[in-house]
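Take a look at this single chain in structure tokens; it is the form predicted alone.
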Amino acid sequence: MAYLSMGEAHRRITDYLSRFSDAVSSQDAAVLSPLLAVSSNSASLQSLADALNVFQDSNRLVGQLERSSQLAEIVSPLLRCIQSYRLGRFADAYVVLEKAANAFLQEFRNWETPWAMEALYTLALEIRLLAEKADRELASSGKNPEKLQGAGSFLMRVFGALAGKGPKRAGALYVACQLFKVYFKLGTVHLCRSVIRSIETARIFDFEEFPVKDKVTYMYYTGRLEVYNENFLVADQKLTYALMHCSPRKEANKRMILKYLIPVKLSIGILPKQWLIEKYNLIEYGEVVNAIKKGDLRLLRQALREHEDRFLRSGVYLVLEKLELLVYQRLIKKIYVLQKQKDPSKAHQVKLEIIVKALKWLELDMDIDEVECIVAILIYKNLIKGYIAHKSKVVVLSKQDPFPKLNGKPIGS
């Protein structure tokens, strides 16, 4: 850092304080928001942090502000946060940012109009991002990483402030999405339910009046929740909504949505096009789709093994594992088609022994009893129409639509 005189440091701090005070007085959220963006690469905030390292008595300058009593509780801890953040002391920075954020929220409640909504959004984002950094710092030094949990509590208070009647409620969905990010990170996704109930059952909210980007994020996270709960039809609706309304420029976001939408579509019998998989670099799903098309159980298991870590991290491994039934259906259908070409009159009678041989060719050793059990499950799940002639060890397929399409119904239903 180049030499910074006391006078220059004083000027930088007073300039920041003046801009902050003026933004509040004139109710200018566009000016106020960047002043709260602690984690941004803003040159002005970096120069302010340098000034705070030189000029140690910033509280005296804060006291000279107009409305100092109201603003001091926001600005004093905010300055300490900016200083600590630039020094890489993230846990310390989080503690004082939470103080500033609580003071700001109190002021926000008192303001009659939602003029400061963008500034509140900035604080909501900053407190989550800084909590994540603080927890990584605490964990690396062997301390308890509990700042993100604190951020969740703060964001819930913000959500409560926005969830009443009046124009401020338009900001509730953005904060709900920040809460979802916290809960997913902490592994406490059950806490999302109370937020979802507030959004989806409260009559004060009209979902369509929220900003599009917030609706997309909301549908993405609630769609993921439905995947975890195996409500695939609802997950399909929500994730499809997120994909269709996502900005065409946000390819990374579309890829994130497709990571969950593709397994959901597969579970209801809809295979994605190869160009989609290639465009969004989701080649791990390409191998799964190939396995289903070919009726190749070995290929499916190989794909699940190869990408196990990725699928487990995404929470879709168990969804994909259940596709085995769909692969068995395709395999038996292939046998049926080959038989139909050779002898159409006997095509609907498939010997269990032939299925055993097909599996052996795929290097999967199963005895005839195991295969009979699998076929019985396929019939029960309505993936095959027909019955098993137990004595003769033959699957007798229906002559009409022996392999029903899922038509949007999940495999396990």
Contents of the next structure:
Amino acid sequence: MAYLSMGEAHRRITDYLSRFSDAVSSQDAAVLSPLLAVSSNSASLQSLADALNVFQDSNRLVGQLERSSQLAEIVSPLLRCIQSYRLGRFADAYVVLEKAANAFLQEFRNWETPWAMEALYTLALEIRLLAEKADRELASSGKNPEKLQGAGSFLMRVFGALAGKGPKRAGALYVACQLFKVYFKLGTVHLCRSVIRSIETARIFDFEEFPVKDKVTYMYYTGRLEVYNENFLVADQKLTYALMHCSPRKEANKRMILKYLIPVKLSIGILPKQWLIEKYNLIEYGEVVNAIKKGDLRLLRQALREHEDRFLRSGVYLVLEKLELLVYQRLIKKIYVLQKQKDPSKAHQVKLEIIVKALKWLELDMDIDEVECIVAILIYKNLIKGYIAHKSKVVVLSKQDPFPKLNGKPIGS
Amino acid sequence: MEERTGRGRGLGLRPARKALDPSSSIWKPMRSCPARDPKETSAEAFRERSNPHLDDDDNLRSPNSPYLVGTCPDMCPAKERAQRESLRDLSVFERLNGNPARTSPHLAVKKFCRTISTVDIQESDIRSPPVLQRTLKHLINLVNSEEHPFEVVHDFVFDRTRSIRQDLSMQNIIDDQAISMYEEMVKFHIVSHNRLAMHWGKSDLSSLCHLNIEQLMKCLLTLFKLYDLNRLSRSLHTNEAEFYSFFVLLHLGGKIPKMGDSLSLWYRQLSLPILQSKKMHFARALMRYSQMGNYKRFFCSLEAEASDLQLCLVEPFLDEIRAQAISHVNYSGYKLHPYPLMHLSKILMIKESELEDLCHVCGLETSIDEAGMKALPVKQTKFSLPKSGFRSYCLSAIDDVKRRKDL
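Having looked at the form predicted alone, could you now put up the form predicted together with the partner chain?
Zooming out: every chain and molecule, the one shown earlier first.
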């Protein structure tokens, strides 16, 4: 670090303070926000941090601010945060940022207009990011990582401040999404419920009022929740909405949405095209789709085994497991088609023994009882139209549409 | 009645001798120093981080009070013994010669107390780890006694084991001793789950069943935290995989109180070694077979791989899956081919006569075919799952399974 004179340090700090104060008095959120973006590592914040290390008595300078008392409560801890962050002390940085953020929230409540919304967004984001860093730091030194949980509490307070009548409520969805991110990270996903209830069922909000960006994020997270709870039709609606309204430039976001949407679509019998899988590099689904197309159970099981970790982490493993029934359906259909080519008059009768042989050929060992069991399930779930003549060990297929499509009804329901 | 006896003994709780031997000189207290700031220890970390719905509600100690070191030498503190004697508040298991107003240090067991204020707790009221182990052993032995109806035994052991957990929590005992005690208590709840479920028709027992499952889940979740706290290398504890599998198996069927998130969400946080362990693979496979309706593979796997305790846990669910099988067979069969019950009963691992009963309970008629064999005429329209649950025709079939395994 180049030598920094006391005078220069003093200048940088007073410069920052007057920019802060001016931004507030002229109600300019665009100027205020970057001053709060601690983790952005902007050059100006870095140079400010260097100055703070040299000039130790910044509190005195803060006291000289025109609008002293209210802003001081915000700015004093904020400066300490910037300093600690630069020094890599994230847990310390988080603690003071929370102080600053609480003070900011107080002021925000008092300001009549939502002029500072963008700045509030910045703070909400910073709180979450810094809490995550802080927890990593705490965990690696054997301490209790509870900062992210604290961030969740703070964000709930912000959400509460925005969830009222009046123009401020347009920001609530952004904060809701930050909360989702926190809860998903912590694994306390059930806490999303109260937030969702406030957004969707309480009569405070009109969903259409919110910015599109936030709606996309919101639908993505709530769509994922529906996937975990196996409500595939609702999940389809939400994730499709997110995909449709996602900005075309945000390829990474589209990929994240597709990661969950594809298993949902598969569950309702809709297969993604190969180009989609390749374009978004979701090759783990490629083999699953192939298995369904070919009726190859061995391929499906292999795919599940190979990507087990990835599927379990994203929570779609159990969804993909259910697709076995689609694969069985396809296999029996192929047998039927082959039989039709050989002898159309007898095609609709498929011996269970043939299915056993086909599976053996795929190196899958299933006896005739199990095959009968599976066929019974397929008939029950209307994936096969027909009946099983137990004595003759034959499944007799309906002459009309013996392999109905799912038609939007989720498999397993 | 006799069969229940056989099963109770066969599935008796066999505590690891080393863990529960109070005279073992190997035992050493392995607790953290009481003077340390409670907030820094990981046990506290878990309590604060965890889901309030799933927390053990026995935890009454405020995070800022120092850990207590129990000195009570008996299963029940003398003060409480005297108090309950005068109030005649003694359970049948605590009465000396049947006298409702007299007990002894060998019979009285400390009760669970929900509303203790932390100010009033004295160390002489809290039992030390060796005493807790002795107490647990005493309680587990009662489970196999035949003198009293099972609900009475269950009620007593349920309450008194809760008190043990309370004492453990107040002293912040989180080492291997805690693990082995929690494992024993989980086993108790599993055996209870099995035996309570057999009392079909007694509606007041269903709430008992429910409460038991709730407590079982809470114990399991605490046990999982204990495993983490005591992890030396990346390896799993001896019984860890099996106890994790219990949590999965509890999700069979829809009767489980929704205590939190779906299994998909739960799997997200588990480590791969646990998820891929043999026991967990087995449990996950059973879930898959059950949800798909693959009754053939379900029962085959159960017979081939289930441990005693897993079987215990799954048994109350078996009739539901059998009913599902009957429903599928009925729906998909051929009108002119009534389905032979003997064949189906073998696959479903149930006696033919009991399968016949089950059909009737589900609203279906059975018939006799030309060869004099029992059969199920298919395409009947009146199938319905009985609202009050099943009577659980599992006894003999499961005994067969276990006998086959012993050979």
